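So this first bit is one chain, no partners, the form predicted alone, shown in structure tokens.
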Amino acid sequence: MVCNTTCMNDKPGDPGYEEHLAAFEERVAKGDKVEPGDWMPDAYRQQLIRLIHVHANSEICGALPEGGWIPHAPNLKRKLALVAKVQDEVGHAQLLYRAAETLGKPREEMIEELISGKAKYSNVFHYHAETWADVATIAWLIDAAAIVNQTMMAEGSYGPYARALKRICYEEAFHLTHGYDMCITLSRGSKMQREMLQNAVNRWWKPIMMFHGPADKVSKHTELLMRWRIKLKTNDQQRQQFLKQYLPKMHALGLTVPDEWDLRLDESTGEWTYREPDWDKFLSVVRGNGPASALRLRTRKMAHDEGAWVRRALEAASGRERVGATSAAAVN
């Protein structure tokens, strides 16, 4: 059965709805792939447009703290390199609301809701970059954590999102190679620059270690996630992954973990024990209560205001282009 944005059977409790639904499962469960115009779940279509609207939200307010940075780059390289790092990142938000509209929410819709305050961005984009080495530690260490989230969202069975983040990831590879650059940089820099680095690593330890979402054990969505292969592994499992991967490079740069964090390995199991963050104050942060929240929302609220002009502009070039097409297939 074919749908482009919603069946008459794709809730509970309509007609055939359990049988399509079982047909549904058995595919993902083999790792077929998930289109647009293939039946599906009301609530797997209302997940993923969830998911992956935050998500492009992300990339957009990902761009604003390192953005305000470039001006004050140390060096041309530097620029330029945090240049293509901002485009690159609202380029993927472009492919990622694009990814959304397969599922039939328009991209207009999920941009007002963005400027408005109604959609959530990650819980990161929510806090200031006080200094260069912030800009260090977002670029290796943050996109090091969503690496760890979207390769592994890559291999999911929504068609549109995996073929997104296929090309996304590409990319990010870069952008984390360039932020652990500067961090090396900065780690045999002078005394100031070792302090800096490690105060702006202090800093963001609270906000990455909520970046994976709630822990499994009050997370609403995460069962649901797994059993349709919207995920692969839970958000336990990719904090788990992260530190595993990530922490050993930190401390072969000299660099430490905040000790109110109590993280330890535990020999037996290979796993990282911590203290639990604060998921209320994670809730309350991505609802638009963090300390850049305000910032954030004014910045892209400006650029949209600002951006209107080129928007219609565009528009009236595509109602002049559909009229000469018009045009032209009455004449022939």
Second form
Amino acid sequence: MVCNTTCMNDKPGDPGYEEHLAAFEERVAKGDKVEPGDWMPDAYRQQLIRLIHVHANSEICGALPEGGWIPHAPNLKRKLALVAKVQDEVGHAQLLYRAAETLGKPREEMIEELISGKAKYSNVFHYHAETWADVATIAWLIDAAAIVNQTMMAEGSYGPYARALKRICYEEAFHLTHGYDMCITLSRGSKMQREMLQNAVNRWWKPIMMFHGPADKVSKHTELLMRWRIKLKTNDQQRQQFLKQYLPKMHALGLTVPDEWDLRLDESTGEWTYREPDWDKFLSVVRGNGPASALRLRTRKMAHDEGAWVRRALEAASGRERVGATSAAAVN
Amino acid sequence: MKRFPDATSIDGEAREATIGLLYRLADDDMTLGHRHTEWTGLAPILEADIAFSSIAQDQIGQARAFYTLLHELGEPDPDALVFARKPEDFRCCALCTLEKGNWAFSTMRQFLYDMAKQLRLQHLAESNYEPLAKLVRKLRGEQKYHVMHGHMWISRLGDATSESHAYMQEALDAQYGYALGMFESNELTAKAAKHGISPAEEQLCDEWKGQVHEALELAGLNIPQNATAKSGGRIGSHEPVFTTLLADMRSVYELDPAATW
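Give me the form predicted together with the partner chain now, not the form predicted alone.
Now the complete complex, all chains and molecules, led by this one.
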């Protein structure tokens, strides 16, 4: 069944809902991609809008802590790489808002919800990037954690999101290389540089441990998201994959994780055990109570407000071009 | 007139003039590229954000290419030239160092600057200093897009709404004198013209006025009358804002100038 974004009979209790749902779930289980015009349960649409919206917001808010360091990049190579990286993140936001628009939510509305504080963005961007080593740590470890999440989501059931993620992951792989290279350089540098890096890792470790979201036992969305193949791994599985891949690399650079996390490798399972993050704290941070939350929204709001006259002018100019085109066509 | 195929074949006055020219080109691109990056993540729409970041990268990349030519002429390496040179040794014009201002200010500046840059590159493609002519022929490909970008913004915003017109006119009025300062001439610029290294600044300025005035008028904007050129940058006398720009640019580097970052 094909329908537009205000699809009918897509909620439990609607006529024919159960039949549609059974056919939908059968398709999804086979690995078929769901496309914008296809029938989908309203709950599927809403979950995807929520996830893609949060992801897009995270890209545009994520541009801020790193973007603020572009003017201070300590050599030409780093400066060029950092501008390119932050530009990619803005590009990802554009791709993702577009993917969410295919589900019926306009970009302007999503941006309004972000700056009003109604819509969320990733926990990691609620923290300050205090030093140049924070930029290195974000580009390596946070992008690494994001890649674990996004390569999994890129196999998900919604076509436009999956395709956007494929391209995003390709670019994120460059960011990770750029971040890793900065971390390697600092880890081999002077005592001051090594300390700067270790301090950044210490500061970022808590947000990193929280990045993949609440533990499976408390995550309220996971079961449904996995059934509809929006998500193919649980939060805990993603966290474990990140730890397995990156802790050895960190150790190789001489970096340590603060003792309080009690990270231990269980030789029998090959898995890392750790002290559970404070998930109430996580929820409080993503609701806007992190150390940099107010600054992030203030900056986004300022950029949005200061650009309002430009958007008004572009709208007027394109309206006039349309009118011009129409009258030219009428003359011809 | 004598042509110079490489760095070893040029000396005396021609060499001095070439080095002076390369510092002007590189320092303009470096400082303005730096200013453009201040929009990354903050532009009025996502598409504009991405485009402006691309121009910033091109511009810093072009600065690096000019610094590399300087290095071949025996000057320090590009990073040392950006991060460790004395402020008074920079030869950028004041226009490139001014704060980014609002979107009208930055797009107007990008337009005024890149129109001049395009003309300059067009002439430099025939420079008697062949390594420069060769480089410039490569750069002209990307420069064309910068010019299109600048044109697009001034023609869209110049008369879209009375509000946008007012913003763009204000931006033009504020920086027209600074833009004239791009063509500041002195003994060294005259020597560059004499040896066929670079066109005369006065000639460039006239050509620039011809093209820029026409585009601005088409966009519904009024050319400021009686503006005087803000000069000084080409002899190392900079606006106070340049000191802040350099301090920002060097804040991490100066934590440990001997370190690798």
